[in-house]
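A single chain comes next, written as C-alpha cells; it is the form predicted alone.
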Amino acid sequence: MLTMNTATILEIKKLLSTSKKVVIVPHKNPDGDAMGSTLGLCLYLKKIGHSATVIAPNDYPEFLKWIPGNKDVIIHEMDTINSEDLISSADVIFTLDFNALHRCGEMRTPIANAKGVKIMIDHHQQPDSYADYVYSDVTMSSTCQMVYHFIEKMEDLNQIDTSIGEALYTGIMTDTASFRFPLTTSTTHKVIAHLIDIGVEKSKIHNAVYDTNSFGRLQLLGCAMSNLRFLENHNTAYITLTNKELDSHGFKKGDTEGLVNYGLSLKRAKLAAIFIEHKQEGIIKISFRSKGSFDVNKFARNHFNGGGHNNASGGRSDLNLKDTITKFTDLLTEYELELNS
C-alpha cells in the first residue's frame, strides 16, 4: 500500500494549483470502474481549471457511453496521431485502474517516452515504479472510491457535484458486484451515501448498467450457462465460450462482463472461472472469482499470465480452449487443500 502523504499531497497541490494540460488514462478494455474513475477525475479536473483529456486505449461497452463526459473520450486505436500529441504535450498524466504499463496496450510506449508528470491512482497488487506519484491501495473497493479520496485530499470535496458522482458511483458499483464483494467496507458506504445526498440517483444507474442487455446478450448468457461444468471434488466452477459461439450471438464489447459470477454463484463453489475464445488475438481471455482466502490474484499471476485482486483476477492463455481447461483443471489438484478446506 502506498498511500499519500501530506508531503506529497502538498507537491500535488502546488503542481495543480496553476492551469494544466492533463491527460487520464484507463486500461485496455476499460470496465466500469476505469471509466468512472477517469471520467470522474477529469470532470473534477475541469471544473477547477485544468484542460484535461480522457484517452481510452480501445473502445468500451456502450452501457458505460452514458457517463457524464463519454462525448469527449478519445480513443486512441481510432484517433492514434491526435491521442499521442496529446499525451507528448500533457503537463500531468494520471494513469487510473491499472499500475502496469503494459495494461494500457500500444498507449504503452508514448507514456514511458512522455515529460509530463506521471500519477498513479489504483486498487491492484504490486505496483510497477514508471509513475512519479502513486496511490496505491488494494484494500480499496474500487479506483473510483481512491478518486473519491483523492478529491478529499485535495480538500475539494465541495466540487463533487451530480456529473462527476455518477461517474464515481458508476465505478464503486460494478467493482464491488453492487456492494457485495469484500472489499466494500462501512467507508464505502459512506462514500456512497454523501454521492447519494448531492443528487446521484442509484436506480437510474443501476438501470443504465445491468438493464440495457440486447436480446442476444441474454442468449449468449443462455449459452454460457449450458456450457457451464461444476467440479466437485474442486469445489470449482468454469465456463466456456467458443469464438463460434461469441459470432452466432452477435457479440459485442461488453457481453461477457460478469458472466463469470453465475458460476461463483452455485452452492459449494469456491473458485470459477470463464474462458473466452479470441481467435482475432489468438488467445484465450481468462475471469477468475473465488470465496474466502483462494487467492486468484496469485493463481493467476503463477499460471496464466495475469492478476489483480485476491478474489477477483484475469489472465490469459496462449494454448487452444481444449487445452486450456486441460491445463487449468490438472492445476486444480495441487490446490486441492485449499479448494476443499
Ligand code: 5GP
Second form
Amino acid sequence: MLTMNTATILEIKKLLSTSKKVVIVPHKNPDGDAMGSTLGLCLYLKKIGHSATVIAPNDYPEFLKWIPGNKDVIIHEMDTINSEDLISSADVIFTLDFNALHRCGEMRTPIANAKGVKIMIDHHQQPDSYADYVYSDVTMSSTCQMVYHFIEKMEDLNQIDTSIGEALYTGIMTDTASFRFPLTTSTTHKVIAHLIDIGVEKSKIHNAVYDTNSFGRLQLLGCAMSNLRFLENHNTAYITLTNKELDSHGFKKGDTEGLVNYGLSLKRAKLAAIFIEHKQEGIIKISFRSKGSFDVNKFARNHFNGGGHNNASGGRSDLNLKDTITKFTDLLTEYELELNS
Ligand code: 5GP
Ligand code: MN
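We have the form predicted alone; now please give the form predicted in complex with guanosine-5'-monophosphate.
Now the complete complex, all chains and molecules, led by this one.
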C-alpha cells in the first residue's frame, strides 16, 4: 500500500499514459459525493483516452440521475454478469468514497479477486489496505474535491470541462451540506470558484438536487418530524421511521436522505440519529450526526457495525426497531459525560 506522494503520482501517470480499461466503483447506496466523484473521474479518464465505466453496487436516487455521464452507469445488482466481466478484465479499478471493500456490498468479492491495479480515493477514517495505491485524506470535504486534486496532481486541470465540473460540484455541495460543514475550507471554495469560472451553473445543480421533492417525500418529512424525540439528559435527538410509514408515503430511494440533520439542528443537540426499518434486508439502517467533539465514527464502529467520519457516520442493527432504540438509549448513559460537556 502506498500513499499518493510524488513518486506514486508518477507511477500512476505512467500507468495511465497508455489507453486502459478502467472500472470506477462508488459505495453501496451511492450518495451525491459517490456518484459525483465516480462520474467526474470517469468523464476525465474518457477524455484523456481511456475506456472507463462506472459500476454502482445498487441503484441511487432520481435526484442524482441528471449528472453528466449518468446514462452509461451500470448497476451491478441489475446487470451482474456484464459488471463482473468488466471488473475481471479491467486494467485499473478505482474505488471512490469508501474505505473498506464491504462497503460496496456484493461487489466486494469480484473486486477482491480482480487482477487490475486498485486505486482508492477516499476521505473516510481508517482506510483498509486492499488497494495498491491509496489517496486517503480525512481532512477533505468530499471525494469530489479529492478527484479535483487528483486531476490537479495529474497536471490536467485544463481537462476539466463543464460536465466534469458539474459532477464534482454536486458531491462537494452535498457532502458539505452546501458549504457549511467544518471541512469546507478556503481550498474547497477555490475549487468551487474554478468550477464556476469554467461555466458550472450552481443554481441549476442546487435546484436539481434539492428542489425536486415529490409530495410524498415532504409528507414523509412531516412524519419523521412528528416521530422526532429529544433526550434532554443526553442532548440527543433521534428519529424513527417504520417500514409501514415509508410505504404509506410512497417511499423511494433517497427520500430519507438528510432527515437526520433536522435532529441535529435542535439548539442543544450534540448527537442526532435516525433509525430506518428496512424490511427487505431485515435490518435497521442508522445514520449518526454530531456537533463538536462527539465522535460518531467511533460510536458507529463500536456499537452498530458501521463507521464514517467524526461528525457523520452510519451503521446497522439486526435487532428490531424497538430493541435497537433501547440499545441506543441505554448506551447513551455510557457517554453521559461527553454528551453533557
Ligand atoms: P449516511 O448516514 O449518510 O448513510 O452516512 C454518513 C457517512 O458515514 C457517509 O460518509 C458514509 O459513507 C458513512 N457510512 C454510512 N454507513 C456506513 C457503514 O455501515 N459503514 C461505514 N464504514 N461507513 C458508513
Ligand atoms: Mn463522501
